[in-house]
Every structure is written in C-alpha cells, then in structure tokens.
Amino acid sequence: MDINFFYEKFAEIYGDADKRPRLFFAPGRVNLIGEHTDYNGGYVFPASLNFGTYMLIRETDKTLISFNSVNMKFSADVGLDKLKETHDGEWIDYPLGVIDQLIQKGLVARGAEILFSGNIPNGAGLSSSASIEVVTALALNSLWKGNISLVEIAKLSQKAENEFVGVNCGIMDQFAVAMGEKDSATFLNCDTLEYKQVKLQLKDHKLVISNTNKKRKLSDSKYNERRSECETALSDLQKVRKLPNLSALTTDEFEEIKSLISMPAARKRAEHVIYENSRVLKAVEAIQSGEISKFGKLMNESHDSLRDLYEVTGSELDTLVEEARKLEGLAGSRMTGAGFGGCTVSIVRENMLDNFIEQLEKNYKAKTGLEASFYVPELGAVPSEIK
C-alpha cells in the first residue's frame, strides 16, 4: 500500500486543508477451517491477513458525509438526514450500515470526507466487506467518541451486513477482522463468542491463498438458502430435543436422531455443520501440537464435506483443490469463505512453494481457462489507526 499516493488522492478529491485526514486500517481474513458453522452457533478458526482496507477521514462542518474509493468508481455525498437510505447494492451500503448501527447506539453523526483503499480482491471470500465495515466502525468510534469495544465493533458490523446490506451472515468475518492478533488465528465459539488466540506453528510450511478469480456476490448466491436449510433441520430436531442451534449436537447425538430431518438436503447441511465442528476442535489441537499433516488432513476432509454435503464449492474451487492435492509439498487444501467461487487455502512446504504455485497456476488454467491469483500472506494483522 502506497500511503503517500493515498494521501495525494485524498487531496486531489477533497482539496488540501489545514486539517490532515486520519488514517485507519482493518485487515482481511482467511478461514483455516470451520465453514458455514458460524451462523449455526459453531466453531471457526480464522486468521486476519496483512492486507485489508485503509480509510482516510477528515471531519467537516458540512451536513453530509462524502464517500469515495480508490478502487470503486461509485461515489456519493450523503446528507446526514439521508444516512438510513440504501444505494441499490453499491459498496457504500457497507459503511452506511455501520453508521446506522453507530447512530442506534447513540453516537451523533457529523460531516466527514472519507476515502477508502483496499488490497483485498473483491468477491474473493477474504472478507473485503467485513474489513470495510470494521475500519469504518473503528474510525468513527474514535472520531465520534463512542468508546465501543472491538468485540462490540464486530457485533455491530455483523448487524450492519444483516440488516442494512441484506446478507444473513454469521459473526465470524467481522470478529476475525476486529480481533486479529499477530502470528495467531482466532478459535471462536460463535454461539457464546468465547475465543482464544492460538499461535500458528506452521514450522517449515507456508499458507497459500489461491483465488479462482470467479467472482461471486453473496446476496445473489445460495448463501441465504443454505442458512434456511439449516434452520429447517434444526426445527425438525427441536421437536424431540431442546437445541439452541445445530452445533449443540455432538456427532454421536446427531447420528441417533438425524433421520428426524425430513428434507434430505437439510439433513446433508446439518451433517456438514456438526462434523465440521468436530474437525475444528481436532484442528486446533493439531496446530497447537505442531501436527501439520493432521491439520492438513482435516482441511481436506472439510473441503470434501463442503463439496458433497453443503454443496457450495463449484467446479473452479474443486479444480484448484484437486490439482493442489496432486502436487508435492502439500499438507492440505480446502475452499475458504462462503464458496460459490472465491479462494482456497492450502498449507505447503516452504521449499516447495514456488513449484507448487507455478504448477497449480498452469494446471488450473488448462482445466478451466481461468487465470488464478496467488497470495502468501503474513497472518495476524491488527486493526488500528496508523499515525
């Protein structure tokens, strides 16, 4: 990120002034294991990334907030009396949703000039939306003197996406972005929000993110449909068991009563969720004890379940995973994020990394005609004001 260019762009759009804008950052995230469990009250294991969303902001005495982005063409000046209005799915609905939540908490909106710049690929499943939500909340909490904790920032950012944007997402993305810690992943119980930061002991391995470059938009995908199917499964099981969510069941308990789920698709979704929770618990133990191969095996099992039971992978993600598994040096590979396109995450021996990326890029293009993109991130970036 070229910070000087960012400041220059801000001055080009808004003009120079005596008051220098303040700079804030929130990371993206990659989920190592625990997919589609968050909105089912389950376990997840994400890590924040060293790339994300930057936000320059300067307060003004105007009765509007101006939104611009280095990455997006759309821009808008929104009057302080119009902050509750959506903009037909444009990117500014994400920060506007956060502003709406802050106002509901009693903060008083004031005029501001805002410029965003992000280096998270849009639609890649690396939480570009959660990143823009959290950086907005972080900045305005500071400027508007909200005294809101990072956990609360994560929660209100999720509500913004649910209620304002219209994506019925769980808490994982916003929590992982808000609570990032260096060289660690966040082991989170999405039901209670109990969490623990776990040091990532990858030894002689590196994390590789592979982007299918098949774009997706969650609100247009089958994401909400999958959530509805899980609710159907839960409703059937609640006829015989008192359950707050699907994740309250162990795998053995599920096997005893799964036949009560009348819809076959709903039964498959529930099976994925309950076994995925078990995989997360085993994976956290494996990474803490440095068992990289065991962690990788659980990643593979997770992807296969997302493909066969949850049915959210698709040919591009499956091709990336299948081709990765043929290559030397791989410990494990799986889709990450909601699916329907986006990225995979793999753990690869460091001395095999260059060959792995070169071969996977070539093989993926031969099978799909698409050019994959690859990232080898540092993990555990922290949201902050940059001074």
The other form holds:
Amino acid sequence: MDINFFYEKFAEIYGDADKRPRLFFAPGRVNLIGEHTDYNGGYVFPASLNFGTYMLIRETDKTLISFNSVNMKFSADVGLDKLKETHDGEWIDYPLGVIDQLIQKGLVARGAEILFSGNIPNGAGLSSSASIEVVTALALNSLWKGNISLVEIAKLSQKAENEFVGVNCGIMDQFAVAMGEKDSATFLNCDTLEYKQVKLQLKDHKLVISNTNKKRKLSDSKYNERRSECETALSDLQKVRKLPNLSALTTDEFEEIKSLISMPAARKRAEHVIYENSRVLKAVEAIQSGEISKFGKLMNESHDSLRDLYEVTGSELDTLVEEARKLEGLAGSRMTGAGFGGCTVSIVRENMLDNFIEQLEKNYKAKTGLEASFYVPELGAVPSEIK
Ligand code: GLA
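Right, the form predicted on its own is done, so what does the form predicted in complex with alpha-D-galactopyranose (GLA) look like?
Following is the full complex, with the preceding chain placed first.
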C-alpha cells in the first residue's frame, strides 16, 4: 500500500493539501476452519490478514458526507438528511449501513470527506465487506466520540450488512476483522461471543491463499438458501428437543435424532454444521500442540463436507483443492469463506512453497482455463489508526 500516493489522491479529489486527513486501517480475514457454522451458533477459527481497507477522513462544516474510492468508480456526496437511503447495491451502502447503525446508537453525524483504498480482492471470500464496515466504524467512532468497544463495532457492522446491504451474514467476518491480533487466529463461539486468541504455530509451514478468480457475490449466491435449510432442519429437531440452534447438539446426539429432519437436503446441511463444529474444536487443540498434519487433515475433511454435504464449493474450488492435494509439502487445503468461488486456504511446507505455487498455477489453468492468484499473507493484523 503506497500511503503517499493515497494522501496525494485525497488532496487531488478534495483539495486543501495542508489540512491533513486522518488515516485508519482494518484488515481482511481468512477463515482457517469452521465454515457456515457462525449463523448456526457454532465455532469458527478465522485469522485477520495484513491486507485490508485503508480510509482517509477529514471533517468539514458542510452538511454532507463525500465518498470516494481509489478502487471503485462510483462516488457520491450524501446529504446528512439522506444518510438512510440505499444506492442500488453500490459499495457506499457498506459505509452508509455502518453510519446508520452509529446514528441509531445516538452518535451525531457530521460533514466529512472520505477516501477508501483496499488491497483485498473483492468477492474473493476474504471479507472486503467486513473490512470496509469495520474501518468506517472505527474511524467514525473516533471522530464522533462514540466510545464504542471493538466487540460492539463487530456487532454493529454485522447489523449494517444484514439490515442495510441486505446480506444475511453471520458474525464471523466482522468479529475476526475487528478483533484481529498479531500472529493469532480468533477461536470464537458465535452463540455466546466468547473468544480466545490462539497463537498460530505453523512451525516450518506457511499459509497460502489461492484465488480461483471465479467471482461471486453473496447476495446472488445460495447463501440465504443454505441458511433457511438450516432453519428447516432446526425446526424439525425442535419438535422433540429444546434447542437454541443446531450447534447445541453433539455429533452423537445428532446421530440419534437426525432421521427427524424430513428434507434430505436440510439433513445434509445440519450434518455438516454439527461435524464441522467438532472439527474446529479438534483443530484448535491440534494447532496449540503444534500438530500441523492433524490440523491439515481436519481442513481436508472440512472441505469434503462443504463439497458433499453443504454443497457450496463448485468446480473451481474443488479443482484447486484436488490439485493442491496432489502436491508435495501440503498439510491440508480447503475452501474458505462462503464458497461458490473465491479462495482456498492451504498449509504448505515452507521449503516446498515455490514449487507448490508454480505447479498449482499450471495444473489449475490446464483444468479450468482460469489464472489463479496466490497470496502468502502475514496473519493477525490489528485494526487501528495509523499515525
Ligand atoms: C460469509 C459470511 C460469514 C460466514 C461465512 C461462511 O463469509 O459473511 O458470516 O457465514 O460466509 O462460513
């Protein structure tokens, strides 16, 4: 990220180069294991990334907030009396959704000039949305003196996405982005929001993110359909058991009553959720005791379950994972995020890293005709003001 260029761009758009704006950052995230469990009250284990969204902001006396982005064409001046209006799915709905939540919390909106710049690929399943939400909340909480905690920032950012943008996502992304800690992943119980930062001891291994470069958008994917299938499964089970959510069941309990779920697809979705929760618990234990190959095996099982039971992978993600598994040095590989395209996450022995990326790029291209992109990120970035 070229910070000087970013400041210059701000001055070019808004003028008055002497009056320096403030700079804020929020990371993206990669989920290591625990997929499609968050909205079922389950466990997740995501880590924040050293790439994310940067935001420059300067207060003005005007009665409007101006939004610009280095990455996006669309820009807008929104009157302080029009902050509640949405803009046909344009990117400014993410910061506006957050502003809407802050106003509901009693903060008073004031005029501002804002410029965003992000280095997370959009629609790749690395939480560019949560990142722009959290950086907006962080900056405005500071400027508008909200005194809102990071956990609350995560919660209100999720609400912004649910209510303003209209994507029914769970809490994982916003929580991982807001609570990111250096060299750690966040082990989170999405029902109680109890969490623990776990140091990532990957020893002689590295984490590699591979992008299928098949774009997807959560709003037009089957995300909401999967959620409602889980609700159907839950309501069938609630006829015989008092259950707050699917994740309240152990795998043994599930096996005893699973036949009560009448729709076969709903039964498969529930089975994924319940076994995925148990994999997260085992995976966190494995990473804490430095058992990388066990962690990798659980990642593999997670992907297979997302492919066969949850049915959210698709041929590009499956190909990337299958080809990765043929290569030397791989501990494990799985899709990450919502699925239907986006990225995979793999753990690879450091001395095989170059060969891994080279071969995977070649083999994926041969099978799909698509160019994959690869990132070897630093894990555990913290959202903050950069001074
Ligand atoms: C998206 C959502 C999250 C979570 C994942 C799947 O990233 O935003 O809340 O449901 O998909 O695990």
